[in-house]
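Presented as structure tokens, the chain that follows is alone, the form predicted alone.
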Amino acid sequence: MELSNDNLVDKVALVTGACGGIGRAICERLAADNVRIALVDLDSQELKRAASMLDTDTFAAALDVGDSDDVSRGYDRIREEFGDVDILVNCAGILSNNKLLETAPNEWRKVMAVNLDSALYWSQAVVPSMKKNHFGRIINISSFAWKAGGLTAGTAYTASKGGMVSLTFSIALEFADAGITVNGIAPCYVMTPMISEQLSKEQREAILDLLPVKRFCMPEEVAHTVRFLASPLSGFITGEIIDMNGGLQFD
């Protein structure tokens, strides 16, 4: 591939977690670049629903990400009637607030199943063909949570996008050779349903008091983010985590 070349027109981006608030956004704006998409997540008719919004090709994929089985399933019948994919996006997530002592056996499980392993297995099962194809952009969402030990975040749940992180860099540096890259994005705080509806009045005003840009990110801003690692032009871009903090921590 050119280069030169910023054309993502009829590349076949898989996006997990694509009802919610960040993977709604993260649809939205590849189809503004004629991206074909297959959504994922749980619920079949809202799937239905986010699809028929999308100026492009798509394919529903009602599935379970945190079931290896499911997903090897899911990704057969996708690759088979919608093609190879290009770009993933693992960006399906489960919130915990449950921190170490109020963390049960469970919970750990569900969130880990959910936040990393998913980001595991949907890698497994696309790496093959864009190794094939010389091109690949594997996109994960993480949360600043995974170095700032979480504020307000449990313990499951910052330690599964830590290890997402991990992941991460485990994958690019596999496949840097392949024309595979793999990032991650950390964002702090996007106003979704897990800060409106999870987080108290109080909690939401004591974040914006720590943040410096005095907002919360917006789903769109990590949507926008998504488009850039996706382009073939950040191709030198590997195993790097792009933090969206709002100058709550400079590196």
The other form holds:
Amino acid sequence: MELSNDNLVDKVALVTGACGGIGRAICERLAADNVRIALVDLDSQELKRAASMLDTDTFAAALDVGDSDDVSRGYDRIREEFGDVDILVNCAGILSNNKLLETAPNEWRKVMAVNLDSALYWSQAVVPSMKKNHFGRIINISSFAWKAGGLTAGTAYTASKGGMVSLTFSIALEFADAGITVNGIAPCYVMTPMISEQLSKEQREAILDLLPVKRFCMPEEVAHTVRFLASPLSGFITGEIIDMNGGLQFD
Ligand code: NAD
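Hand over the structure of the form predicted together with ligand NAD; the form predicted alone is what we had up.
Starting with the chain above, the whole complex follows.
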């Protein structure tokens, strides 16, 4: 594996949540570099539509990322019909704004399954071939909520994104000598339906007031960071969580 170039041509990326606001932007960004993309999301029609808009070779797998059997079956199909995965982007996620006393057990379980368990299942699936090929990039889309306690986000969501950070650290350390990097991105307030539809107008105005950059993050900006981390030239960066919080917190 040539480490001193930035070439991703013909690499295979698997992007979960590929039909969402950030997932679509990630697919478009990677497709621009001729990365072959396996798109994963819930709805097969939406997936077909999203895949057809990409100017690269694609494979669409409709499945529930929070279900380990679904992931295992889906991964087997992707590997057999599309090839070994070089870049895994765990982007599928659901938001819950309920705080501690309003968080029901089934809500907690559902958020954990989709946001956190899924990242474990997909990482377990792709790591053996990444190890064999001595190249792999795992990129976990966490959230600023993980260290801010969730300004608007609820308890289950915040805990799931914190769990994702610890998972990132653990896998990064275990496979650091295998050519596999594992990093996270912690954005806040990216302009997708998660913000435009799940927050009220008043909540959005209050957030803009709070944000030093005075604007929401764009999905393309998150996609740009994914592209950076996916590069062979980013191989010395592992176990890092890249903040994209518009100056809300410096550290
Ligand atoms: P989105 O709702 O537009 O996209 C999420 C996608 O995940 C959807 O296409 C949805 O169908 C898919 N998905 C949900 N449950 C699934 C399941 N069980 N199996 C398969 N796919 C499933 O949201 P987004 O804003 O694009 O968010 C993408 C990621 O970024 C999420 O993990 C989210 O937590 C994280 N994030 C978003 C923001 C933000 O402000 N938008 C901020 C920080 C982090």
